[in-house]
Amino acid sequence: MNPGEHVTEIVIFTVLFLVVSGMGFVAARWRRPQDLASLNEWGLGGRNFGSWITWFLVGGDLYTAYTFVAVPALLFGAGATGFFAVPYTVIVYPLVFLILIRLWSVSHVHSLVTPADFVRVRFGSPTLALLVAITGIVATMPYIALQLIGIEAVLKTMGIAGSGFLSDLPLIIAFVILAAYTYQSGLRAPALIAFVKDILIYLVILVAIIYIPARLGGWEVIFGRAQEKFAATPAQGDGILLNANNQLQYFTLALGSALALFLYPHSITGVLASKNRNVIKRNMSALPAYSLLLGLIALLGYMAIAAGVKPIGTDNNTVVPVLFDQMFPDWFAGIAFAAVGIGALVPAAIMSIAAANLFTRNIYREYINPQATDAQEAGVSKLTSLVVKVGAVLFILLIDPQFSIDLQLIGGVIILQTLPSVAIGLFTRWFHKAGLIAGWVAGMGGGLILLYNISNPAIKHAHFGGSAFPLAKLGLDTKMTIYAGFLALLLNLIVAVAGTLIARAAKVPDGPDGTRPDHFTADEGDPRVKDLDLSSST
């Protein structure tokens, strides 16, 4: 694509991007704190966000730029399977409603910043907390890199991305700006930008679902052309409806993804930044509105088929930007591209903050400087967030983007292995720390072995080719597949239960529980707030 043909789009994209970036720097003065030099202020925005801010922040965090380009791209390539993202974002909120208010309360009482902080206090085990922290960091890193893929898809469509340093320069500049205002403003920056991001996304999608079908001849034509495309392919798993071979994968992937979503540290960061339990309850009730938006976004994949969109090169993630470029006038395509680009900034900022908080609280303070002051913690976290972003940029510039997608796929499987310690740990202290560590090792190892044995001829990968594990490889006479993360979690739970029974029978000392039942119901203004105690060394 020639950038000279996209001058209007480039100008509008650049202006909106710069305006939003300016807001990121100004955010340090928004709801001005007395001092930003603490994780409670820099990393959690003062723990005082109300319902509206939390709704935009959490929604902007969960529905990322990659979502906007990848979900339609999945429908474009495989059909109905891509809709798994819709039911999982519908069932996730009832699932986590009670979990998150309990996590908010106990974090409020103990001044916890990360999920690994909770595990440290609940199970009295720095080793288990370290495993949870490392899992969170490893799972988050490729997720940040994927946000760059969303921006890169837009830049490719406007003809200003490709190969070589100069072609990569716009992407580098975008993330230098992101790193700078995140360093200065912390969580306040994505919280403020999320307002603009969501308004742009809602505007673009509402226009798209009315304007594009009208130009293409209506929804009957769109679904008809999608059905014709999939009927002509030899693949057994595609089509506008599910079939007997992919229904189990669809169900387990949706359920597994729902369970994993709020185990990601960046999801929990947004929740812990809210000011009370009622804010979380209102948001868990209202956030499904984003699922409606996601369903509409997914249909862009079928619109791209009906419009005869051809991806740029072999990159299916470009189908939505190319669709916008073909169907919209230049000025509105520029707004649509800006919506995707800005959509990358909000989650990338929150993810880098969450990963930095994990390193600071559960590695730096636990093992390097146990007497760290609040200011030292904030300083380390700010520097770590820069390192995380640099790593994400290097992922995209130096490594095949498909590798980042594969790593993100692995990230979903491995973050699920923290469910027994974090989510179940909020309701019961029955598990022994040794059982949980053994379950984490088994689930992590088993999950990686399953993923290693998944091939994908379409992208020429003999290993790590997806998350759909063929049950035939377990000796079953079937063509059905299942989500690898679901099997790995089952293995984790079985080993954790067995390990707990064995540890109790052998009278292995367990870690002390720093919580009490009333800590899980504390609310705003509760006098039980106190500093985190990390004195135990078991």
Given for the second form:
Amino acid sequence: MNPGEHVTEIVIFTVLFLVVSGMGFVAARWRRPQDLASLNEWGLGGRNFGSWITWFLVGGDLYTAYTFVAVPALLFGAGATGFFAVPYTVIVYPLVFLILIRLWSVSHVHSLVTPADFVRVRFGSPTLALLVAITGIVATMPYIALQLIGIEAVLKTMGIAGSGFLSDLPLIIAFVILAAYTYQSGLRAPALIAFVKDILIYLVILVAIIYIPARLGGWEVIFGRAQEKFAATPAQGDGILLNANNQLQYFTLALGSALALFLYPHSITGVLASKNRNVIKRNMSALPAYSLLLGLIALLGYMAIAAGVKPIGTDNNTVVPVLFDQMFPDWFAGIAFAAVGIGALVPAAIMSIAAANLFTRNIYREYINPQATDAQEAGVSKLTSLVVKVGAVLFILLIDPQFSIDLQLIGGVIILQTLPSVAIGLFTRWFHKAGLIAGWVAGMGGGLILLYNISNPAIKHAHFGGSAFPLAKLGLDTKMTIYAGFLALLLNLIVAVAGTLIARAAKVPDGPDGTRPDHFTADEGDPRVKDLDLSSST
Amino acid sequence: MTTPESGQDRTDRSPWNWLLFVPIVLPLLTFLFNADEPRLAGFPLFYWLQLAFIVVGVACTTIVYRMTK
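Shown: the form predicted on its own; wanted: the form predicted in complex with the partner chain:
All chains and molecules follow, beginning with the one already shown.
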């Protein structure tokens, strides 16, 4: 597309983007900490966020630009299966309410910053903590890259991104700005920006779901056109309803994604930054307001079908931006594009902070400099957050975007393998550290083998072509598919149980548990275990 | 270390927590909602019922939050 036709959109996008970036720099002075040089302040915003900030922060964290672009793209391409995002976000909040709240308490008592910190204290095993930390970092990288794909889709629609180095320049500039203010302000930057992001997104979506259906002739017409499109395609799996073969996939994907979501280090960062247990609980009952929004956003995919949108090239991720470009006046399309672009910045910042904290606490402090001071930790995290973002940009520049979406699917499958040590570990200390390590190895290996064997002819990938594993490949006489992460997690759990029993029988020494039952229910104001000496235990 | 009297009596066990399993299980029962009819304002059942589950989720979580505060 020609950038000349999109001057109004480009100007509005740029102005809003720069205003918000300015806020990111000012955020360092927001809720004035005496000193930003500690992970508590830089990486967790002082662990003092109340209900409103947490609502915007966690919401901004879980509903990313990629969600706004990719979920409708899924409905556009495959129909009902893409709607799994709605049940998935219904399931996730009660799970957090029951499980992550205990992580908040034990982290409060022990000044923990990452999920791997918890595993370190709970199971007394630096090795297991290292595995959890590496899993978190590896799973987060492609997730950050996906945020860039959201920005890229918008830039493409405005005609200012394509191929070659110069066309990638706007994307690189956007990320340099993001990196600079995250470096300076830490978690305060995305927390403050999240307000603007959400106001813009709500505005755009409310207008979109009233204005666009009205112009297209109503919801009957939209669903009818989608039905016609899917009926005309040769593919078996699409349609506005599920069929006999993808129902198992639908619910295992919804459940698996919900379990994976709160194991991602960045969602944990958002939860740990809140002030007390009540803030989290209240948020878990209020956050589903976003799910309603997500459900309606998803249906933008069908609106794009009804409006006859053609994606740019083969990139289905551009259908929502193109729809906005076709339906809205230029000035409002500019606001909508800014909403998507800023929507990418908030989660990308939180994710890079979370990954940096994992490196600092569970690799740098554990293996490189056990005597690290608070200021040194903050310094290392700030630098690592830059490295992580450079890595994400390289992902986008060097790798086909379609491939990085596949990497994201792998990310979900691998982060699920930390469930036995993190989520189950919050309730029981039954597992032996050796069993958990064996389970992790089995689940990770098994998961990657499953993913390797998933092909996707539509995007010409023989391997890693998605997350729907055909049960027929296990020798079952059926066309049904199942979410690969679900099978890998089952394998992980079975091996972890067997490994625990074997380790007990062989009297393999287990690590010490640094927690007490009341640590899991502690609240704001309870005394903390300060300066816990992590380096003395094995 | 923590002082002995801290938080000893607090617990997060409550029968109300069972209510949270409703929004966890309900969205997984695909046979409940995998149908076109009846439509609501042009939305097939598959879409409006799953959006309605969000409201069920909010209601259950809010009740449990109020009762366990």
